[in-house]
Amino acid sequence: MKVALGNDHGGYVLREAVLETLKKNKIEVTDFGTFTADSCDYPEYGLRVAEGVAEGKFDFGILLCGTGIGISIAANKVKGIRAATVTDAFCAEACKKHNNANVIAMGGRIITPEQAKTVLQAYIDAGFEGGRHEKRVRQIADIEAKYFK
């Protein structure tokens, strides 16, 4: 399994916890940075991860910023991306099971590194349920097709 990781300065505090969890699960990581807590612009990291996931280079993406919100908004501008901002294990599991989210975003100012490990593990362990959810994911793709020219 291959995953793309990207973060800005606000998500930097969660990086090591995320990398530790990925290593524990023997998941290969391409790390797009940033590699310091110096201020930077989250859209570029959201874009790098989202493009890689959309192109099929990665099984999923992980994005980290202050809240997880801004970086997920940037990622969702890429066709084929279903990025979900998650704050707990329930949301992480649900976004995978019900929405087939291919990117998760977390906020370094919202959750602790220990919580990030739990959230990420819940996402990794979950699988898309399909069924009634497949119809809804197709509806999302139809909206995308209408507006992403």
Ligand code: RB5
Second form
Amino acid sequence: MKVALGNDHGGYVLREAVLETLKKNKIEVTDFGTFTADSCDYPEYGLRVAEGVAEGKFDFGILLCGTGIGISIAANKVKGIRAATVTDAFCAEACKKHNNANVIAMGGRIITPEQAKTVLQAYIDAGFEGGRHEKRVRQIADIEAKYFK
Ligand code: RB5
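For comparison with the form predicted on its own, kindly provide the form predicted in complex with this ligand.
Following is the full complex, with the preceding chain placed first.
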């Protein structure tokens, strides 16, 4: 399994926890940084990860910023991306089971590194349930097709 990781300075604090969890699960990571706590612009990193996931280069993406919100909004501007900002294991599991989220976003000012490990593990362990959720995810794609030119 291959994943892409991207973060700004606000998400920097969660990087080690994420990398450790990926290693534990033997998941290969392409790390787009940023690699320091210096201020930078989250849309840049959201875009890099989202493009890679949308192009099929990665099984999923992980994005980190202060809240997880800005970087997921940026990623969701890329066609085919379903980025979910999650704060706990329940949401992490649900975003995979129900929404087939292909990017998970977390906030370094919202959750602790220990919590990020639990959240990411819940996402990794979950699978898309399909069925009635398949129809709804298709409806999301229909909205994309209508508005993305
Ligand atoms: C950066 O200060 C902060 O705005 C960013 O990390 C993120 O929280 C945006 O949504």
